Amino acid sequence: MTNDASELDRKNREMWRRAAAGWGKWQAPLREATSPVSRWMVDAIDPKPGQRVLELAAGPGETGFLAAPRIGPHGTLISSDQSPEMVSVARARAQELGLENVEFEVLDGQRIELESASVDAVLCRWGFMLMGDAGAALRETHRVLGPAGRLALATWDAPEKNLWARAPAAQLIARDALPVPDPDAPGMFSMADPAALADRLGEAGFEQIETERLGFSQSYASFEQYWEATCDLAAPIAQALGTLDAGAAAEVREGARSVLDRFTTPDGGLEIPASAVVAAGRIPAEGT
């Protein structure tokens, strides 16, 4: 790995660190308005009682924790992070869910501390995308699976359809508080080309591999909670705003309320469309 990734990563883990409380608050409307994604990703991985499963960059777990009950108590899903703070923010989640088959570990998806051929499904939701050396997680992920595992991934779709991450940040950039963001560097919208992602996974060594762009909603009750949930969660955005004054933090939040507003409800809250893209592949059965 690269100083430059090495350094992007340890920036990543210390902004996930401080957004881990975020997660946890708001792990539930977050959980429902992406279910679609995870279980899109679950059912690619299809498990099965008695499995190993690995979830990397759990965050909150919930992808994961959709597993759970179809690899039973036989099976172990293993929620793992590289931030100690998310690992557990899953784990008190796991407690309230009464999941008694899951392990929690500390891994960077880049350098996978686990044996190899050692899990028969590998989970990952928007984390791939962040990590300094996206293909090296991948062929670590090749690695660890097992003679035909399975992978199953999602990514952010193109800026322009995820509105609610791209307003503030268009506001932030045009102040000079976040780069322009390089195509070819980690980050959010970096894995946004469905095909472009298959031959990603193709070089890592997966066979088999499907995308498909997923679109779903992001609800609000208010543009002002659009903006608290925001700030809680997007560390990149909340680390950017605190190099503003206060005068022009409010004009990038007035800014950003300005390109939403279309997405108003007679309510007064917000539904605000998403998309993301999922992919799958596995690695051939033994013999093949």
Ligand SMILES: C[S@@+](CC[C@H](N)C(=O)[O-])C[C@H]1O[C@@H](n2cnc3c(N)ncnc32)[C@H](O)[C@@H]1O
Second form
Amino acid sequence: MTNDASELDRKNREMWRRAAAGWGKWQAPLREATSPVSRWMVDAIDPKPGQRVLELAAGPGETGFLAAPRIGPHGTLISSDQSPEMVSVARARAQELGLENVEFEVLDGQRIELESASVDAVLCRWGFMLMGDAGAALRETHRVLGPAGRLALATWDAPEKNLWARAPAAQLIARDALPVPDPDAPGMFSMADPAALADRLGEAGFEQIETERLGFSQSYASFEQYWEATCDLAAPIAQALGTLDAGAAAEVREGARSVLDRFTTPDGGLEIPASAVVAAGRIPAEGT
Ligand SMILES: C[S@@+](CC[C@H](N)C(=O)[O-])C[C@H]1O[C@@H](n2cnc3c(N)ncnc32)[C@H](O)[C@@H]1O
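Alt. form predicted together with this ligand, vs. the form predicted alone above:
Starting with the chain above, the whole complex follows.
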């Protein structure tokens, strides 16, 4: 790994460590709004009783927790994230749910410290595109999956279909607080093209690849609530805002408000569309 990549990983870890409390705070509405994506992913891996399922970059762990009842008491979900603070949020949620078939691990998706062919399925929602070396993470995922293993993942669709993030990000880019997105660098929108994503899965050795765009919406009681949630959850946006003085940060907020105004509901709330790209792939069964 180059110095640049390990520096990016270090910054990434620090940024998500700081965001962990916010992910705990907004866990319930986030779970609700994003459940179509999690359900698609869990159906794609089709977990069976007794299987071992690994969730990478699990954050608060919600997608894996949907799979946990399907693998039953003799199955194991390994809920993992690079950030110990995120793993703590997931652990608390599993306790709340009374799940007893979950193990928790601090794991970097690019160097998965698990035996080869040791899990039946891998889930990774909105994780791979953030990693310094997504290709390495996909190859590692392939390595830990056994024959007939399945992978399901989600990335974000193009920025114009995700104005909840694009609106503040464009303001921050205009003020040099965020870099102009480099399509080849890791980032929220770096795996937005379904065809290119399918190619990457194929390069990592997956077969029977399917991809789909999946729309959903996020509801807020007011613009103020949207802003609070975005600052708590969208770690790169929060970090960039922190580099601005109060006046410039307020301009970013008002710029985002003017773009998102079109999604105002009759009761003064906001209903903002979002779009994910979901993908699934398999490893051939032995002897095929
Ligand atoms: C956008 S959040 C998504 C959390 C969760 N998967 C969800 O959909 O609710 C991104 C997560 O990826 C994790 N992450 C980023 N880079 C990682 C890496 N190299 N290995 C493991 N986790 C990573 C972060 O710590 C963070 O929890």
